[in-house]
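Single chain ahead, by itself, as structure tokens, in the form predicted on its own.
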Amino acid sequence: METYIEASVILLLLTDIALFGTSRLYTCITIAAVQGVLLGLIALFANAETFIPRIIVIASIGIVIKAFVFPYLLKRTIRQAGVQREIQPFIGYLSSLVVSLVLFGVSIWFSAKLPLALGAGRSMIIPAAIMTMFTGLFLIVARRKALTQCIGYIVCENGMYLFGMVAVGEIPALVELGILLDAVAAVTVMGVAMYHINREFDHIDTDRLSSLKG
């Protein structure tokens, strides 16, 4: 199972890097959905020896929400807003790829400072978790569209989910389900907010909302 964990973690890192260089919103949503599937698989592979039913249930619910519910809500928002791309980000896509390499190095350095004992094949889980959190925060800060920032929130939550899975270990099922419910509620509220912003102002660029100031 360690081989499967390592492969899943590598794929997760590749999805992070892809988000730095992607302008198409549909592609970003698809990548975030793939991350949801990978997180569920990592959770199952990491607990394959014990195979606790609770883990199976939580992982399955996580996959359904992150890979199907979130993409459905976000793609519906795209259709309503009539936007397809992040045209003029605060940081260009080539520069973003350079930033991704820097953040990956920082993730490896920072994870080496953490006193966590990981088994063979799992040495990259913590760097991947930190890198995923950095990726989400970068999308929130460096992109203009509210929709891209919403995707960034989901990606950041993916990183925190993975980090908690490894660093904390046993988390009560009620707490895990509560976190997923909070994420669903947050994405739903963001979708409604973006719909109303687009209806009133014909755009979802958050930097242009400064015109609302008195």
Partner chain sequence: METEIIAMYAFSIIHMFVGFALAPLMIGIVNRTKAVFAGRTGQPFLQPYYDMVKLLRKGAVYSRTTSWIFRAAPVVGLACAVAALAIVPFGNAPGLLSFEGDLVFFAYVLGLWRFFLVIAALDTGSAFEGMGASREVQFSAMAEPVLFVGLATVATLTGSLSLSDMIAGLSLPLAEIVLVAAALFVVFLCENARIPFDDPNTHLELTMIHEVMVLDYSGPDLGFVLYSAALKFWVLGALIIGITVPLDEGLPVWASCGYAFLGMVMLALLTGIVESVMARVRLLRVPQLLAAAGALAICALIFSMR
Contents of the next structure:
Amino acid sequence: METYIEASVILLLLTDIALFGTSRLYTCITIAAVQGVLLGLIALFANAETFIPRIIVIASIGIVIKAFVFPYLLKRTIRQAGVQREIQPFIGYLSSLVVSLVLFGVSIWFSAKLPLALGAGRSMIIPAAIMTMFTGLFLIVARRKALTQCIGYIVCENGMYLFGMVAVGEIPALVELGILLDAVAAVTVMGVAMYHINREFDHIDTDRLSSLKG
Amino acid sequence: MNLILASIAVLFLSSLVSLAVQGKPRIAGILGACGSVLALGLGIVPAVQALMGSQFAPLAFASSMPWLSFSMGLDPISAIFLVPIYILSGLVAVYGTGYMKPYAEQKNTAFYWFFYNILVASMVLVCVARNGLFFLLCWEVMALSSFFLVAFENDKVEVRKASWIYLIASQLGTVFLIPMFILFGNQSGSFEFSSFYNCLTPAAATGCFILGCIGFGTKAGIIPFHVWLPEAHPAAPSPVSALMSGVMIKTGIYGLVRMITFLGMPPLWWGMVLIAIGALSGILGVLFALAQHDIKRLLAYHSVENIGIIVLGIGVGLIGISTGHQTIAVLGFAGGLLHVINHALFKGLLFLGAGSVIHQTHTREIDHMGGLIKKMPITALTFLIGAVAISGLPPLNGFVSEFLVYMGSFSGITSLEAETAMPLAGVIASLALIGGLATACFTKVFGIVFLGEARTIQLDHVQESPASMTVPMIILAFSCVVIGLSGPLVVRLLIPEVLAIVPISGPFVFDPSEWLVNISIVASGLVVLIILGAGFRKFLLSRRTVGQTVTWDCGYAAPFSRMQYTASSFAQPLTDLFSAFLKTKKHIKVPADYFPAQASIETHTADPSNERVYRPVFAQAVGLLSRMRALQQGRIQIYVLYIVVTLIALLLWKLR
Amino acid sequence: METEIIAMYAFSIIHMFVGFALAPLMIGIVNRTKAVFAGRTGQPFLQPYYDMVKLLRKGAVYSRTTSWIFRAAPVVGLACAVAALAIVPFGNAPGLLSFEGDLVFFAYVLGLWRFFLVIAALDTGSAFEGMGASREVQFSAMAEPVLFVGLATVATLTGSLSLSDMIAGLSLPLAEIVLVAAALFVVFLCENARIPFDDPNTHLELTMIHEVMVLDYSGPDLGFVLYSAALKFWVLGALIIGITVPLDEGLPVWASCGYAFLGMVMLALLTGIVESVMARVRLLRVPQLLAAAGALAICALIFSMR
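Could the form predicted in complex with the partner chain be given as well, to go with the form predicted on its own?
Time for the whole complex; same chain goes first.
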């Protein structure tokens, strides 16, 4: 099982780095969906020995929502808004890749400082979780489109989920479902909001919302 | 030791003599050059002996000044810096006799020889001084004499400006060294180096380390204290640039290394700081070099890069010491210090080659040159050897020293904990990047200056430089090849010097020269292969027709020289990629209409640390200090009043 | 035991000759793969050999602009390629001249070759060749750190500093190896001037990199250039195969060499497939691709260090 967990964690990290270097919104959504699947798999692998139905259920719900519901909602928004890719981000893609490596180093350093006891094959989970959160925050900060920021939010949530999984051990099902519900609500609201921003302004660039200040 | 003293005496004497015969510039030149060559003959003997492991008794002459004593010593650390100083200054002096000849009509070249020999003597003294105040005294003589050499062509405005920048930068550097020595003196109770060892508390040692890094780093030219290098080198006559870039900036490294031996066990972060500084200087140095099209400015930035490599080596060595890994420490220091010698050889060679080119073409602009290899074959060949060496490529000497630093880092990442191994992995990545970019830069310089067709200069009256200029270049190129092929022997000489820095616990077991034997074998094999291949090619072509034609320009039958790629266009993809650091300014006049008559592009890469850090700071300082101008009334009475007031204040303070 | 060591070195020598003999075949396989993908019959596998033999038997034409640099570069390139071939291991057989730190020499000897190729291109004075040279140095300056970080990862995993020991000491499956192999494959495509970095079959000088740099070569010189390019393909390929193909140490040397050769053929096929299904990326995007490869390599290095 350790090998599978490790492989999933490494794949998760690679998806993070891919998010730093991708400009196409469709690809970003797909990557975020893949992350959702990977998280569900990690949760399943981590509890493979002790067969707890509750965990399987939550993981499955997570996979369904993150891999199918969110992408569906977001892709629909893209179609409505008619945007394909992030043009002129605040931080260029080459520099973003460099930033991603720096953040990766930082998250490894952070995790080394955190006093957490982890089993074999799980030493990379904490850095991966922190890195995923960083990725989400970076997307929110460094990109222009509301949609990318929404993806950033989802990714950030992914990181927290992973962190919670190892740091707290068993999250009460209610809390976990609550977070998921939160994310669903957020994505829906943002979808609606973006639809309206787009209808009013013919674009979804959030930085130009400052013109509303009057 | 007496021979060193004798060489210093000869240098001072010849500088005075050349000043005495200033009416006859030719004789002054010959006498001045003789001084340096004689000093080379005298001084190299004890220096090499010290490298071989001979012990020399220190000398001391008391002085009437408190704290100051003229104590001198010669140990392997000094010797490793003395050897390039003697060799390069001797060769550059010979070169100078040829180079300065055209100046003799317009300028007093006797001054050149006067300051030249003083500079050499002061560099030697810096390396043998064993008293803090004496060291600072020689340090200042060195700064001043080199200032006068930079300002040699002081009838030009830009030369005057550059030399002022140099003077101010070196004085600011000294400002940091004085408190450092005071700290040492305060804690040890004396200014003798022998009392400095391990005299500091950890906090004071950290302070000294930082002060020393800034103070010595300014002289060595690490980023961000490098601003004087790209200004001073183009302004100075080429032999002076060769001497300053080849050996004078290394006195900064000498100071750094000497200081490290005083400080005792280094904490881990010192090594990391040096690695960060070294990587920054190395990468940014070579990037700025890429963006230049003034050949001497470009070479000046390469000095920044190579100082970066040396500092990387020292940083690796320090990490080795603080983690207790002998192998890493020895490899790091050996690599860094071998690079000191190597850089002196190939950078000296490159500046002399550049001087030879400038001498003939009367321009420093790379984009104007081209095709010089046909007119100046010896300069071209020696410059090529220097270019390959500075790019760190086998089978030349630059590779050997970079190899040692690489191996230090590689053995570090295989044997250390992740936290200490990460910076060493950074060393590997930055060395690789520096190597690639240096190759880009020197293919550019060599390719544009010597190959292709002449762009705007006239080749008709260009000819090979006189023997007095080519022979020193040939000797330097030859020594680059020799060190490249005989790495193990050279490194074996370096070991005692490295051991003087590395506090070894237990017996010394590791000998990097064993690895280098293989490098020498493979490098020699490479040379043999090249010769074999050349023979095979000759055989193949011997019975065939060999034709001549114009260059294939995709069917265009009348290519002319202005259509060639220029240095700026060659470097453009890389400078655009790193434009975030370089901030290259472009002035473009795009072609207009169907038959464009005029179009032009001009690029200029200013130094951002100069533009964005020093200029604003100095502008502020000027604003602040101009208020003090009220004190300067220009009337003698007021100045006397100041003196009286000061004296009374002092008296009151003492009698209080 | 001693006989085994002798056998191993015998295989190292044999590898030299196998490399000499079969390197152009790999280029033939790549070309054939591309032809099959395009629905053509394609040239014979041995076409690169025919080309080279023909070139070696021809005379040469030189531009009047060129100097001895232009004539020396192919020879230096060939010598460098041979030196690299002597270092790289193949299967269980160590490189003929394997020593501690040969990985640095390996990378830098390829650098020496590049240096001469580039100045030879500038020697012709052609704007097109200057353009190719300029791109070559840009991309290789970025590929070099990727190669070194990748090799550093393998060094950390195995604790050894010579290519032969490193490759012998690897055991699969490791996530790091997959990442390193991916990064090195990108470097391999870049260094060998393959799609997506450079299109070896393009017909427009403006878009070429490697091919445009050697435009002015003819006769034996061109033969040398083509042959050393084939050797470079073999050498870098052998490195990647060594890292990715798991070999049991108990395997007889000849069998391991056989596996390695199969790996080389697969790599050539893969290269051909990549060339068939991908387009050359825009030149401005190339640094991004190399940076991504660098990110993979750095990730691998960080994993290997924990």
